[in-house]
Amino acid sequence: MLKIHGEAIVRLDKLLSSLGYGSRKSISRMAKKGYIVLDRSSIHDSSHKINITSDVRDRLYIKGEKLDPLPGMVLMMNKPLGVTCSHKEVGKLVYDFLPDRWRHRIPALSTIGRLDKETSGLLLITDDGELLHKIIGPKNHVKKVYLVDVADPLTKDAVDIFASGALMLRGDIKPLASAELKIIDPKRALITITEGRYHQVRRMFAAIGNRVVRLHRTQIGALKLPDTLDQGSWKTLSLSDVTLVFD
């Protein structure tokens, strides 16, 4: 595994197969045909030995592409309807809209916390799991606020009854801590919640006799899914970007 923390010298075919762009013999043949551009100069030797800065992006080309972020990036998507959350399952999976070599990276990405097959919205996708436990960890209370439309009519008791951190689901045996719910029309809402319970909000609605008809999440911590992201479309983000999150 590849470990880079602030500046190192890393070989150029280890650097490059841990960011999934082939075996080492494969990245030595790239090189040997000059994909591989350090510094406006072709590399032919892929055991040569680079620093890796914070320009490295700005001077490391491969194929003509600036070379792929480092370990230790986070991307916000907007995930679609219909797309699981998983590396393993059948069917149209999150990595699908990913470049495909980033499947072979080395830290894996992996989704942080997931959004159900028929949620849509921001979802993060990380290689960096210190990170990843940091914001789904239960004793950061990290805020996740969601767009949700529903069956029957919403009352200002189901305002109450969300805020009174006595909520129970079918199932558990604590109470839900308080959540926020307000209300934009009969049917729509936003909700905020500070847990991450396995079906969360589609079980809070039942609980009160109501049902989830689409549900969109659209904000974590202070960070917001932005209206130009695209369904399926992504961006990594900025150390600033992230630290919203726990805002």
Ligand code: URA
Given for the second form:
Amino acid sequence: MLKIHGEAIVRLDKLLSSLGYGSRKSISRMAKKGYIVLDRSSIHDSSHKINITSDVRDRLYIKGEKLDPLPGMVLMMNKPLGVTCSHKEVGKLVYDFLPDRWRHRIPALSTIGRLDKETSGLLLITDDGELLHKIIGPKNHVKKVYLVDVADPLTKDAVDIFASGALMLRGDIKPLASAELKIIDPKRALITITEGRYHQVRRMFAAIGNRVVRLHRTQIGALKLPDTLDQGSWKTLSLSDVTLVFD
Ligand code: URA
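Could you drop in the structure for the form predicted in complex with uracil (URA)? We only have the form predicted on its own so far.
The complete assembly is shown below, putting the previous chain first.
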């Protein structure tokens, strides 16, 4: 596995194969054909060692395209309904929206937590296992905000029960941490939770005799899903975007 922290000197074929550009053999062929350009000159020998500087993506082009993000990438996606957060289930997967080549990246990309197939909205994806565990780790209490439409009108009782820190979900052995419910319309609310239990929001509403009819995640920490990101679209995040997750 190729893990790059800060500057490093790496063989070109090792770097490119870890990013999914192909086997070392096929990368050698690409180099011979002049498809690999570093600092405006073709590199014909794929065993060439390059210095991975912070601006390497502006210096290295493969078949005329800027180098893919290096390991340690984080992206946000607006997950559509009907799509699964899994690498190998039947049907459409969130990874199908990313470039095909990225299926072959090592380390692999994974979703940071999951959204149900029938939940839409903000989904984070990374190849940084440490970051992933920091965000989903139960001790970190990262806030997740969902817009929820329900079948029956909401009352102040729901607000109090969710805030109580005493609500037990069926099959669980520990009550839920306090959650905030802001009623927007009788059948629409924003809910903020700090845990990530299985089908948590749907089960919370079921526990008070209601039913979720639409669930859409809008925010993780202080990081919001922008209105400009269409369903199925994604964008890579900067370090300062990622920092917002912990606010
Ligand atoms: N809670 C749910 O019930 N489903 C999700 O996808 C996320 C939170």
